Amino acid sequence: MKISPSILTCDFSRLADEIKFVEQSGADMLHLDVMDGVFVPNLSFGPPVIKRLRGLTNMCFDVHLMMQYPDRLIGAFADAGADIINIHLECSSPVEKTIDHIIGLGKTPAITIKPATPAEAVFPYLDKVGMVLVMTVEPGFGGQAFMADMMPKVAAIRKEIDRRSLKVMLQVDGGINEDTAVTAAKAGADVAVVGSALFNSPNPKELVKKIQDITF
């Protein structure tokens, strides 16, 4: 299982040090939560911050756009150094057109679904995206409890990916720790977004290794 630590719960007054911390933990990529205060009731950061972070590390930037109109800033996020650009299926932008825009910029497109959105909603886009993210909390805030009832959704998407022999990563985000990562992996997830569990861990390298070693 791959691990993508979210910096949403890190110490933003020491952001450069926190990026180094994630890099040294052995994580596979870095999850960057962009919130616009409209799609979700919270604000985080945008392309200028990501551009600054890009100069600090070569890690893959897994950029999760919790935005009502992500299509308006796709070019800016691509220019800032995003590698994976992830939009919500529930946003107000034209989803397929936005995915095509991401592909045209040489980036990997991904789509996210909120807890109320059914698994089948992502099926029409599986041939075009490199990753699907199933939220295991309501998006917008870190530190929430894992929603185990999202696992049938993860399993349904995994089944469809495998049925079509697609190389699409299946990510989970929200309340992920050493135990819930196992639950998600059993359902078919192969990428875990980890926030609080990593930044509060007494042994982050050990936690990362344990999650990476989960196989089913």
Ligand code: DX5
Second form
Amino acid sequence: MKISPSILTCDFSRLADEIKFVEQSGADMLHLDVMDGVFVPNLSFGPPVIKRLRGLTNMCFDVHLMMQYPDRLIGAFADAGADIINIHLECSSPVEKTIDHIIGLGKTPAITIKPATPAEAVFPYLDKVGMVLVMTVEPGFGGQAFMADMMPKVAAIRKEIDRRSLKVMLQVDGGINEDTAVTAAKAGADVAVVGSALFNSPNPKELVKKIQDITF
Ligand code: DX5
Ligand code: ZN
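In place of the form predicted on its own, the structure of the form predicted in complex with this ligand is requested.
Next comes the full complex, and the chain you just saw is listed first.
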């Protein structure tokens, strides 16, 4: 399994050090949670912060846009150095058009679904995206409990990806630790977003390695 640490629960007063910490942990990519205070009841950071972080590391930037109108800032996120630009299927931007915009800028598009959105909703987009993210908490905050009842949805999307022989990554986000990562991998997820479990871990490198060693 691949691991994409979320910096949402990091110490933002030491952001540069926290980025180095993630890099040195051996993680595969960096998950950046962008919140607009409208789509979710919380605010985080945007393109200027990501642009500065881009100067610190070569890690793949996996940008999760929890925004009502992500299309308005796709260009800004691409310029800031995002690699994967991930929009929610439940947003108010035209999804297909926004995906095409991301592709046109040479970036990898991804789509996310919230807990109430069914697996089938992503099927029409599987040919175009590089990754699908199944939320395993309601988006908006780190440190929430993993929703195991999302696993049939992960399994249904995995089945469809494999049936169509696609190379789409299947990510889970919310409440992931070394145990819930195993549960998610068994259901078919191959990328784990890990926030608080990594930043609170007494042995982050070991946690990263344990998750990377999970086979499915
Ligand atoms: C939640 C975010 C997640 C979150 C993960 O809205 O999308 O990326 O920060 O944090 P943990 O691992 O603490 O649930
Ligand atoms: Zn996220």
